[in-house]
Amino acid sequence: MAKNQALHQWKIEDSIELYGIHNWGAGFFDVANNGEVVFLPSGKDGPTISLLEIIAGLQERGYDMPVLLRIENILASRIAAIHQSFRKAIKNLGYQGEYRGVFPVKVNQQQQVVEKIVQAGMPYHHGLEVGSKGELLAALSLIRDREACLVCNGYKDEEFFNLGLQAQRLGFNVFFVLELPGELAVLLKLSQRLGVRPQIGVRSKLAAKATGHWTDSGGERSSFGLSISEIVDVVDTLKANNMLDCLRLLHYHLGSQISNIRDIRTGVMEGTRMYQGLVQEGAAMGFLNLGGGLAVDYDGSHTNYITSRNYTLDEYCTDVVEAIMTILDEQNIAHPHIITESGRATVAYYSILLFNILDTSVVEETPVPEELPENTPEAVRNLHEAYAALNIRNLQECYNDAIYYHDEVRKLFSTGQINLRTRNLGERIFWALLMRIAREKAHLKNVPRDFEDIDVILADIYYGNFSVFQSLPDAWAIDQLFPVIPIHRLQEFPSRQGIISDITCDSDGRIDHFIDPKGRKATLDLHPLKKGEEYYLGVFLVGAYQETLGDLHNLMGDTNVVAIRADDDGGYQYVREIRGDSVADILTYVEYEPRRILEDLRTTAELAVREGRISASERYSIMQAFEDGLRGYTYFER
């Protein structure tokens, strides 16, 4: 539907289209009849949740915005998902391993993120994978399940290894891919001296690589894993020391978000083959670990653009074990267990940032008067003249007079020729013949690629209540694209184009590329502040990565955390509530003390007090603001 179409004619089903919500919400969101975002605990027959409501109710709590909302049931349907698509296509093929899957902690390290996925997993002996010491110290104080793999990836100094050994002894099943060539000389030596015989794995190069931000650590340059000749190395130091059979696991990683249905299907054939070789050689195997991959549609647009994906869960499940079956078949090979590591698309939709807005800039058109002083410079006369001149025949001309004069006049300005009150005519007159000659070229079939960028310097800006460095670093460093939308008033016509500022003092702290069908717009249509109303943003699918890459640019810190679990009958619990970084928090980390700094203040406030600049009771006053401030949330609290 045209987005010019009069304001009493736009329905919520226009908002669904043009925001997207059912082509990237996995069944999850919808918009209700008043329009409000509203999630769907039991999927589209259920009852919805409005997150509307859930604001009202953190706010009844004391918790202002910006906060982060995890949403329980969603972590837990994607894990089921997930494990429930592999067993339908191994039951349909006929495969004979098992599928086995892990959450790579390094995609969401918090306490509560991978508790919630062990718990969760259970019924599948869904596994983690860790990548350091402190990470594999905080897996083996979750996981309850002794089926469930715990892949230990990543450089393994010798503690690493003495940790991982140590909780094989106890039970858990761990395994340790060797990532480098010095690696096996360390395992075998604590190996021995525990009397442990390790479950080993090795990560091969592929040759194989895939398109996308995060596919560097896939082909043979890559950095991470062993070659063919160092895997070789690997099977005859083992055979020499009689271990071959603790070689149990082949790994690679093509990379994140992999959007290509044809790089998966490419990687896991080649994958597969090194399989094979290496149980031509004789190692024992039983496990083929495809790494991540599996992407999100960020965008919905079904592509295989980088924020999208061309298949579905399914024909994903179906493409690897066919595969795996299609090679292994040919030798009489056992089909090994697979293992995959699915980070982003396990928990990317679990979490939702929730921020109220601010204020905004908007440019607004004043009108032009029909004659100009007889002093007017000339710079200005010739504005006038372009805007008195256009229409839809000249709109090409009449742009191009404006950006040249416009120029010409803030020249005029700097250089003192013109006063502050001429140049604010100039700039009146310019802005209002942009605003034409954007209204103007909807009736074109043709529109000049000049034309393209007038809707972004005209667009509105509206300043958000969050840090985009703290929050959303993926969408300042490489510009990730998430879902955003306003999470109410969907039944009524987004009048206004606008970008997105956060708080921070930096140009880089805001939000200007949306999802959009054909890969990406530089605005996003929104409502016009209501006075007195608060208006409320959502960015979706924020679970992966965001909160472990964020950083303290401004001092702006972690944001107040929510979780909730919605029952079947639409009620919902408020499960866990973690408040965000006070002021003193993020003072802390960066070394500073707290009550350093109150002591500095008092000793400044009784100097005051002695110079006669302020009362003692004043001297309280001052202290008691110093104070407050510094147990205060770190972003703007009404």
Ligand SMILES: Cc1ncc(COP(=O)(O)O)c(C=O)c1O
The other form holds:
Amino acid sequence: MAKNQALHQWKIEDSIELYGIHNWGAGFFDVANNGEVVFLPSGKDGPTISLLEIIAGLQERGYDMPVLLRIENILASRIAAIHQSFRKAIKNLGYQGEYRGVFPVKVNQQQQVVEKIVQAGMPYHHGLEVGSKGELLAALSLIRDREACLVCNGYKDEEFFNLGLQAQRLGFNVFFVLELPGELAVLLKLSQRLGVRPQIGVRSKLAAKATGHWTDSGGERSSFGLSISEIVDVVDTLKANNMLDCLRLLHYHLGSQISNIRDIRTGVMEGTRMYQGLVQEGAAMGFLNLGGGLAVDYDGSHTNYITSRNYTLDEYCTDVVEAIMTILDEQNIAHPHIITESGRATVAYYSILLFNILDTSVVEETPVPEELPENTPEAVRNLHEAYAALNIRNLQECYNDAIYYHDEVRKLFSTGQINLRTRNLGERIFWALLMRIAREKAHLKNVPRDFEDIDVILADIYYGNFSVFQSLPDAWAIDQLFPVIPIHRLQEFPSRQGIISDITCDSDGRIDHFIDPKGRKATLDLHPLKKGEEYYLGVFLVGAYQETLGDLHNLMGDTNVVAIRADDDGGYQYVREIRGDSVADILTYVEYEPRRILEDLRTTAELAVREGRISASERYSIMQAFEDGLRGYTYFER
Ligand SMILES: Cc1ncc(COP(=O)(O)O)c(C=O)c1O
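Swap state to the form predicted together with the ligand from the form predicted on its own:
The next block holds the full complex; its first chain is the one shown before.
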């Protein structure tokens, strides 16, 4: 769409389509008539809550950007959706077992999050999966429902087993999943000592593998789980100890974010065969645990691309239930209770990172002079000639010249053969050339590959008040895509193409790949900044894995975290607030003592008084500034 036309005709529906909001939003988000992104607490016909209004409320309460916003209703809704979908499939297919979900605590260990999951999961006996002693103790402090499963995965030492067995004595529904061959001996020794008959599970290394980032979690050479021969050894040992009735569960985990339903089906079939084998060995069994993997459609493309999934939740549940039934019915084996450890699909939607844009850097098109000074070097002249000759038919040739002579100009400058002003002239012509090529290429039917990078080179840089390393580690580490969108002004045409740079001093601290229905794109459509007005962006679906993987790069600490709970009538409450780290907090994490820093600074300031650099009262105000600095937020404060 031509720019002028777009400016006049741009509608909210265009923004909804451009940013794919209805594709990835899972019905939780929409855009209001005033161009603001809204949350829909009770579906599309219900009331709406503007994210901008939430930010205004936070600012009145003294919270600066960035803020991690959690919406409690979403969490409850996701847990209900997973259970209802499984219940529907179970009922429709006449499956005899039940569905029991567990939330893998590693996906978001924050107390507030796990507590909410436990509360929202109570009506469904939704349990927790833990992979370490710390996670186990956290889970024990939160689970109230004795029917909810508490699945202990991960490598377990004597203390881990002991904690779990003591929990079982208190009435918790604990499953110990054996991940290493040596674990069984430790468990048997301890359980005999305590007189507890444990519920034992085995994690199987399936041959099946899922494609995607986490493909190594599955397959026979995966680091986790037991091989077939090790599982047979477990059966023999339990038999010998008269404890085969304690073997209750088979577990496997193919990997996270399984985007292709075929991989899920292949895994379930192989897992069910393993389950069948264990029943035929005489184990009591009763539970089949498929691990995680239920994917989130981050890019909204509904495909088997790694940031999407080619199935719906209902299709996932139906396929799983049907595959298990088909195999076990052939063998007349009772249907087990199905456990899944869905992490990402439970919490991703729940959190949004909100931040403001501090400034932009824009490549300016400055006028190119018609005549060049007489002594202009050859390289700059050639750039000028390319600029003058450019037309739709010679774009590639002019582009090649632009790149070559721009390089020459830089070399001449580095070797001292041209001065600053001549270099500047060359740069101006080069950038003007690229901008004209960028405009002209829009009229080409077949755009040469070389031109693909031009938009990126010319993109504006929007400086966002956040840290990729702290808040979106997967965007940096594994190029994970998240939906990033402006949360207001969506009735306006986003006339700029930009990338987003964070406020760490690291060239990796940027977001330069964005969701797109055709795959991924390198720039994001954004609005030009307006003087005196904030511009806010939101990064959506960040509730899974991001918070605890984040780090303190450049000493940017935890952001402010605020949870809201919406009522059905469109009202909402700020139910929980956690102030982000202060500068003093993060200095403490890296072994500084804020008190000692102040003492040292006080000594330096006193010396300055003695040397006559400052007065005693100036020392007072300088020290106040340092104290305020230590108390302040680690992010940019307006
Ligand atoms: C054993 C186990 N279960 C469950 C999960 C959660 O997976 P997801 O977030 O894809 O549901 C993981 C994470 O990789 C895992 O290792």
